[in-house]
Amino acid sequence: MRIDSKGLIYLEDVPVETIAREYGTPTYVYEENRIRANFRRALSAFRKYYPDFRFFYAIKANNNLAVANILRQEGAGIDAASINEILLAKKLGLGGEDVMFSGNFLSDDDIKQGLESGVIFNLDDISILPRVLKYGKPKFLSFRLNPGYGQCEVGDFVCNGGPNAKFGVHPDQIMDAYRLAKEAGITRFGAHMMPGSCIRDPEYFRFITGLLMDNIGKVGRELGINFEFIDLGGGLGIPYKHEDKVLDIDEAAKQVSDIFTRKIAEYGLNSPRLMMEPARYFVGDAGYIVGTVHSIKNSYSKIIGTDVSMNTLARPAMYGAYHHIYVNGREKEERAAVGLCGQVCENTDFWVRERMLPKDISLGDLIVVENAGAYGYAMSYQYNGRLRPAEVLVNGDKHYLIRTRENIEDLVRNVSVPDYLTK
């Protein structure tokens, strides 16, 4: 994103006025070149210190196939949290060992379809293994360890590691999990964890990698397992507030690779591939929402009403997430503390309070919500008859519609009304 001397906002080289005129609002917009730059920066850093390194993309964060294809072109595999995400990977031309299936609390149907797909099976708990073996034997198996620690910079509700997280095998059970798998005749193994969410401290990645390796290293040494990969999960963070520090990705890669290499030697492991599966780091700061101011209310406070509602962007209403807001053509103007809300009939849709925005914001102004590329559209939903927005990809001065705005037919598409109710 850039802002010119007149305060007009461009996404890559496309004016937000063009986006609004061509596609309407609200609309999600993704900068292709930012996504590629984010991926290449991180990949270069990790391969600099540990050449046998690969990224998988956690497609749950943004499942638009245009966005996912950008990352596929850059060399990413897919981390799938469900069977349908395995099928999305298939539409990208990816399968087998290019896909990691990391679902949790799996149903029998999940297990059967996962086995049929031939992807890497990453089990979230020891109790799932006997159920998997009822239907077949995975070619490639991993267990997801919960190392007992987790860090999160976007709220406790999204911290996916540590004692309060629902994910992963307890450290006291990880030896038994791999022992049972080996006794069942499985011969190819990996290991996995989630360190937390949106972490910007390189030292934490060193700490949590060492913790994982101490658990997995003992498993490999005692059971004679040669792990083919060790996946550190995601967690690479981005700054949501402008005063937040940026993750030093080179330092994080250096710290991780150093402790990883040391622990490989300490436990006599056969130099496994090192992997991670971020999403936010690749797409989060490459995505924006363009919306329109529709109403201004002066009541107990001044409230700016826009078409960016909690159903468009759920994160602020769900767990108080911060997203910076710009106003097209007004960024150099005097500021005042105002609130901002959407059009949904819930008070949680009053998702910005006491934010310093341009004092003279007016009807028809365009707002731009920053850092909306991850867990934005993917978490949007239909409520109050408010439908999901369009999605657009920009590349230089070119722009492409990559998902059509929903209409009333999408609201009733799968509804069936018994004949007697229509009389």
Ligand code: LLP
The other form holds:
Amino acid sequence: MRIDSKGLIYLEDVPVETIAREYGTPTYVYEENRIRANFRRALSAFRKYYPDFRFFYAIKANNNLAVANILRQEGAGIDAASINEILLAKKLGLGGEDVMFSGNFLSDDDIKQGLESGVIFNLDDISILPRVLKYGKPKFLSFRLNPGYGQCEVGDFVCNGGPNAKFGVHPDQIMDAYRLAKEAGITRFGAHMMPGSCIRDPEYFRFITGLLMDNIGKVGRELGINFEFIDLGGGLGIPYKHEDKVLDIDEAAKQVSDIFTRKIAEYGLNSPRLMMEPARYFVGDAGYIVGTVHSIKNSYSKIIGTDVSMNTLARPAMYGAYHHIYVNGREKEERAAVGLCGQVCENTDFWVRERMLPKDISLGDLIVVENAGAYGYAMSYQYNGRLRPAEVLVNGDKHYLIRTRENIEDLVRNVSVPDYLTK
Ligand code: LLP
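We have the form predicted alone; now please give the form predicted in complex with the named molecule.
The complete assembly is shown below, putting the previous chain first.
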């Protein structure tokens, strides 16, 4: 993003006015070069300290195939949370060992299709293993450990590790889990965890890597398992508030590889590949929503009404998450405290209660919501007949529509009305 001397906003080199004119609002916009830069910065940091390193991209955060293809071109594999995400990976031309299936609380159908797909099977609980073995033997298996600790930026909402999380194998069960798998004749193993999201403290990554390695090290030593990869999950954080500190990615990589190599030596493991599967770090700060001010109310307080509603961006209403807002052409102007909301009939849609925004914000002004590239469109939904927005990719001064705005046909697409009700 760039703001010129008149306060006009550009995403890469495309004015937001062009986005609004060509595609309407609300529209998600992604900066291709920023995605690539984020990926390359992180990859070179980790490879600098541990050359046998690979990223998988957790496609749940932004499943637009244009965005995912950028990361595939950069060399990422795919972390899939469901069968449909394995099928999305297939549409990218990825399968086999380039895809990791980390579903949880799987149905028998999930298990059967997961096995048929031939991707790396990452099990979230020991109880899944016998169910998998009923249908076949995965070539490559890992377990997701819940290391007993997790952390997250938005309260407990996204804390995926520790006693309150639904995810992962309990440390007391991890030895038995791998033993059963080995006894069943499975020969290729990895290990995995995903205890938290949006962490900007390098020490956290060192700490959780130590926890995982202590558990996995004992398994390797006792069962003679040769782990081919260790996957530390995602969690690399971005600052949502401008005063928040940026994650020192070099320091995180250094801390992780330091503890990782020590633990490999301590437990006598053959150097496994080190993997992570971030999403937010790659796409979060490369995405924006362009919206329009449609209505302004002066009542108990002044409220600016925009077309960026809770169904467009769910995070503020769901987690109380903060997203910075810019107003096109007014960034240099005087500010005043106002509220801002969307158009949905829920009061959680009053998603900015009070914020210093340009005082003269007016009807027709364009707003730009920052850090919307991860868990933005992917978590949008249809409510109140407010439909999902368009998605646009920008690269330099070029812009491409990468998902069409929904229309009324999308709202009724899967609906059928029994004949007698039409009479
Ligand atoms: N791997 C697994 C198994 C995951 O479950 C996730 C995210 C990731 C990787 C990627 O995590 P990241 O690098 O983005 O932290 N909706 C929430 C975030 C939910 C995270 C779910 N799992 C939000 O908007 O903050």
